[in-house]
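Coming up is one lone chain in structure tokens, specifically the form predicted alone.
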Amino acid sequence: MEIKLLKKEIDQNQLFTDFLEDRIEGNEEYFSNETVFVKELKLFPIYIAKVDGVEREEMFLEAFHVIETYYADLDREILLNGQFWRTLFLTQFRDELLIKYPQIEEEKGFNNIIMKKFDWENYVYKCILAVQYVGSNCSSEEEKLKRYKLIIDNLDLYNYIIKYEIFRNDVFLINVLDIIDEMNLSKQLKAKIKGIEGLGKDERYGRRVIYEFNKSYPIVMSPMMSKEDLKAQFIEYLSIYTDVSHLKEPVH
């Protein structure tokens, strides 16, 4: 199926009105000359906010599965092109999205779900990177599922990893996930930091560890480290904010 992409410069107010009135598809004024060929289209959860627990995990796993099955063979340049996804949402999936996300009938919801900037805060972007990084580093479905669930369970830390360009690295992400799993750190890293002045109101241990990695780069080349070296550095940065004596191996 050939998809003609929307123009990048579009009047957003008019776009919203025409979306509601189903006047985008077929209106050549909206479309550029760029096209993308997709074998088959399938919608997946594109907005996974304000849900938790089992429902959130199911929605993320569905998104990962659909992206991997239907879209992963597209060029990375296309997958990370927000205009490609907006085109699908506005033209190919309009009716389904209006049912799934009725809040897009309001301009605020439309802008926050359909037109949201395509970066680390966008759920589709998060899911694409997860599929790319996990899919290329797992030899079995069981291993892949385990890593996907670690991302979902540690979403706050995952967000901060993909926020920084230097950490958008499949090996770094996999190593961090494995360290969290092996050392049972998930609960600790998600917890709010208390008793340390000068931090923000909602600082978490995982965020601060990633912050320290970012601050130390390029002196500490963390994306290039082996897992064992990364683990030692991870504990070192965590120790800035909490007692880690129970995590350190005894010296023989």
Given for the second form:
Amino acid sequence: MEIKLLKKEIDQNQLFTDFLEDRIEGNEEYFSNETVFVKELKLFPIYIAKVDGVEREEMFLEAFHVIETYYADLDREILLNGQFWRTLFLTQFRDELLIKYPQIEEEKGFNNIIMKKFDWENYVYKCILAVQYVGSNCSSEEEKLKRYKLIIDNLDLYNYIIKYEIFRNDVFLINVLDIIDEMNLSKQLKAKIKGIEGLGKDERYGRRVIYEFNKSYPIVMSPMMSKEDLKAQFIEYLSIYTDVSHLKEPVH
Amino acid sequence: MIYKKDANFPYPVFASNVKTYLKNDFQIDLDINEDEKNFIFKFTEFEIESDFIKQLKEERKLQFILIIQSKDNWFTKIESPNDEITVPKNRLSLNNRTLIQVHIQAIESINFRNNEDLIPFYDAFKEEITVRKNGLIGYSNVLVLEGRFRKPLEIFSKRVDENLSSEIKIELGNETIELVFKDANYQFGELPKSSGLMLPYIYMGMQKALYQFIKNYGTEDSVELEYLDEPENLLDLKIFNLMRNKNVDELSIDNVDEVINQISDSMIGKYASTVREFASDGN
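I've shown you the form predicted alone. Could you give me the structure of the form predicted together with its partner chain?
First the chain shown before, then all remaining chains and molecules of the complex.
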């Protein structure tokens, strides 16, 4: 099917009102000349904040699955194009989204969920990168599911990795997730750092390890290192902040 | 991941913008082509001035890594600069600003006692310099692509002329293939799916333009594109670039339909799906 894309520059105030009153789809003024061809459309969770536990995991897995099945074949320039997704949210998916996310009837919710900038803080962006990165590095469904769960369980660290342009790369991400899994580091890395001078109020061990990798790049070419070498370096950086003598190779 | 700073490293780094090697030139250039699913990269230039570095590569003590940075980073090891590198289109987009660079990474720790390519400053203590395993040895220039791939529809323009004697006329303008319609309705301006239904006209326009191309630049009924000078006419140049970007080497009377298919991202396929949709709408 053919999707005509909305223009990039739109009057935001008018847009919110027109969205509520369903006056976008029929209004030619909103649309550009660009079109995109998609085989089939399906909505998935586009905002996964303020949920916990099983529900949160299910929402992420559903998003990953739908993106993988319906959208993963699209050229990347469409897949990572915020304008494409915004068009779908404001037109094709409008009705469904109003039911699933009633908070978008308020302008604050609308801006936060529908009009969110398309970068690492946007849940659709997060999920697309996850699908692509896991998909190009895993062959079996079990492997994929395992990596997906690792992303969900270590989301704060995942956010940090895709936030920094240096580390926005599939090989580095998968290696780090595997290291966390193999050495059972998830809980440690999420923990707040206490008792170290000069750090902010909400520093976590995981974020600081990535910070150290960031500092030493490219003298230490971390994304291109083998997993074993990366593991050793990871532990070394972690040891700057905490005692690591208890870390042993686990029995898998 | 692309490295552009002039920052100081704690050891000599091999790069054209760093003055620690006497022979410090490291230049790359690439040709980029594509087929339906992939981008294909091939080096047209890969010059390393330092013999020390070349020797280390022979000895497999270091490796070359090609980095492509667009919205994120994609990298791969390069065994030989003569190899072709293939990247799927769903993994990489070149429509945004794209940066390309080659990095040299140490596979094992490397001592510089035998490095004769450094500036004299290092002579006294170069044997004390060791780059650790996985350390950066050097980097090339950065290639910048400013979104060079264009969509075929930019080659077309449309207008209405009530005085036409036929319903539709296809004219080859100086810059575009013009689709001229006698009646505004014929270009399906009002129907929501207009762009898809225009495709048969676009197909006809492309045919006309390609036949003209053969007539202008070909010998007998065909043109070898590899050795053709860039056309001066703007429309011909656009078509020429489109064909070269999609790996078309030869255009002839016999293969016009094939070439249209190659350059137009399955034009007819999209048309078919638009029509099917109308049918199921019940309109």
